[in-house]
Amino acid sequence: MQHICVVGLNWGDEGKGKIVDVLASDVDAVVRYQGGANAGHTVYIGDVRHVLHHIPTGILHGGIQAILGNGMVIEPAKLIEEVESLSEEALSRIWISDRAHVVLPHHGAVERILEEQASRPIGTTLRGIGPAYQDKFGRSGVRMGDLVQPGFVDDVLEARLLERCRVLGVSEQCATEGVQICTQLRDRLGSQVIDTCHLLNEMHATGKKLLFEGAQGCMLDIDFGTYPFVTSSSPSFLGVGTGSGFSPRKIDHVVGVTKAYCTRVGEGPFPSEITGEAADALREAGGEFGTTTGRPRRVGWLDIPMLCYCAALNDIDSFALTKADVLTGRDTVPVVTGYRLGEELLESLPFSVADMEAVEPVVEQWPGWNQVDERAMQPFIERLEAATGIPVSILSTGKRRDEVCIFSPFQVEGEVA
């Protein structure tokens, strides 16, 4: 197996960072193919917490290349902050696509206005991600490769940003701030900006192993998520090609990450959501507060129709099941196995937001567990595999890097990392 992709199968926050970190020990490079600093991956090495927003978690392994693909949007101040927490040796292993777009101050200003004026806000992180993608597809964006072109930042950028600020109706101070932060980004990381598409295909040709990671989750995909309450890119496996310049046909295995329950940040439909004291207890037990924003996450039960939808869309080969330790001690675990819409029983996701908000979940009680290991959880895992037709290849038993069981095809059956 040469290349692997890890995708989230809920609304993000599934624990992808840890799964990528575990699998990264056997690859040559980890590639992030979409999103920006609105995502955050958390990894515990021992009891030390590491949080990354742009840079793939593979950077925490010695010798592994970390590649920021063209499908990403780069927030200069946040990226500089991230690299300052790393060693110069680690920095030398980071490569940034010259085709990745830059998130600028006017993007954040526009997003704040849009959210404040919306009759029903999306609930974004207000980091300017959406407006940056709008500029990209409106053909008025600034790319990382532009910043390293001779004279661009010093002679061209300010006029371009002033024009955008006037068109968008935001303070021209945003243009001045944009030039300043782009100058810092160019000076600090300009040597790391390259044609990453060429690099990836060259690595493939020489037998190197690649691990691709998306930010957020499939249900936030701009095309296939709970639109319009979605992100502005394609976190699904379908985003790999356009987000990296590397053909998905070359990828051998797709791992779909899901919690043993569900969470969501921001607005939008959430069919399996629970509220009240039960939700508060689950949120506290799971530490369900946003890595990037600190916002409390909405919580609910594992949703099989949603999981099957995402598994089919991403052509999943196996599941990584995370946060199982949070539900330890329950005799049974609630699982949503269908929806009722009026008198109709649905076994798949409805199209419209209105219908998704109107459905009533059909809840079954599946076998619980008193400790988190392969044997104790076998009845639950068997039910999950039977309901979806997809095997579990990774079981996360805690928050630390070493708290995980890895099964075929990554390790011999039941091996503890």
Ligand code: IMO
Second form
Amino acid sequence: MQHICVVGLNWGDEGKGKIVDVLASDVDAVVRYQGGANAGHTVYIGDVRHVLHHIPTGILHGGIQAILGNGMVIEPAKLIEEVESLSEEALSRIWISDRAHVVLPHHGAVERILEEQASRPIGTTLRGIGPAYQDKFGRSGVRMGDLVQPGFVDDVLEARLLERCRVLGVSEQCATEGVQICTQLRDRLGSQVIDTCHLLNEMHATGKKLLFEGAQGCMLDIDFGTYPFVTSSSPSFLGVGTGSGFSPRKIDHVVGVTKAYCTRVGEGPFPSEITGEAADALREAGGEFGTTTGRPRRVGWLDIPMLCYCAALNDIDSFALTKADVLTGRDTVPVVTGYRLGEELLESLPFSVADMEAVEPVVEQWPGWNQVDERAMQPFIERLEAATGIPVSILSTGKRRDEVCIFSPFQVEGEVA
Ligand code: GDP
Ligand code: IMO
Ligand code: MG
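Alternate state requested, the form predicted together with the ligand (shown: the form predicted on its own):
Expanding to the full complex; the earlier chain stays at the top.
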């Protein structure tokens, strides 16, 4: 197997960072293809916590190249901060696409106004992600490659940003701040800005192994998620091609990551959501507080129709099941297997937000486990595999790197393939 892609199958925070870290021990490069500092990917090496927002978590393994693809939007101050938390040696392994867009101060300013004035806010991470993608698709964006063009930051950028500030009706101070932060980004990371599409294809041609790391999750996908309560990019596997310039046809295996239950941070439909004391207990047990914003995550049960929808869209080959340890000790585990909308029994989520919010989940009790290992969890895993038709290849049993069971096709004679 040469190339793997890891994607989230819920509303983000499934534990993608940890799964990528587990699989990264045997690859040559890890690649992000969308999103930006809205992502927060956590890895525990021993008891030391590492959180990355732009840089793929595989960077934590020595010798691996970390590539920030063209589909990303880069927030200069955040990326610089992230780089400072790593070693100078690690910096030499980070490559940023010249076509990735820059998140600028006016994006944050616009987003704050939109969220404050909306009759129903989305509950975004307020990292300027939506407005940055709006500028990209409105053909008014600034790209990483622009920053390293001679004279661009010093002579051209301010006028460009002032024009955007005037059009968008935000303070012209944003333009001044934009030039300052872009100058810092160019000076600190300009030498790492390259044509990453060329690099990826060259690595493929020379037999190198690539691992693609999705951010967010399929239910936050701009096209396929619970629109408009979504992010502004394509986190699903379908986004890999446009977000990296690497043909998805070359990717051999797609791993879909799901928790053994479900969470969502921000607003929007969540059919399997639970509230009250049971929810508080699950949130505490799972440490369900946002990695990027610290917000309490909404919690609910594993949702099989949603999982099947995401698995099909992402053409999943196997599941990575995370946070199984959080549910240890229950005789049974509630799982949503369908929805009722009035008299109608649905097998998949309806189109409109109103209907998605109106559905009543059909809950079944599946076998629980008293300890978190593959044997004790076998009945649950078999039930999941039968309901979805997709095998579990990775079982994450704790937050640390070594708390994991790895099955076919990633296990070869006791080693990660
Ligand atoms: P990501 O955005 O998908 O990478 O996920 P986050 O890092 O935002 O959130 C997942 C959280 O769960 C992090 O705090 C991880 O350290 C933690 N985590 C990942 N896998 C497991 C697991 O199997 N068990 C437990 N208890 N925690 C886990
Ligand atoms: P990772 O990669 C969880 C959510 C926000 C909000 C919606 C839109 O860590 O899984 P945005 O700032 O993207 O415009 O917000 O998407 N959201 C995430 N939720 N994990 C994430 O990333 C998220 N990135 C965005 O809470 O509901
Ligand atoms: Mg996260």
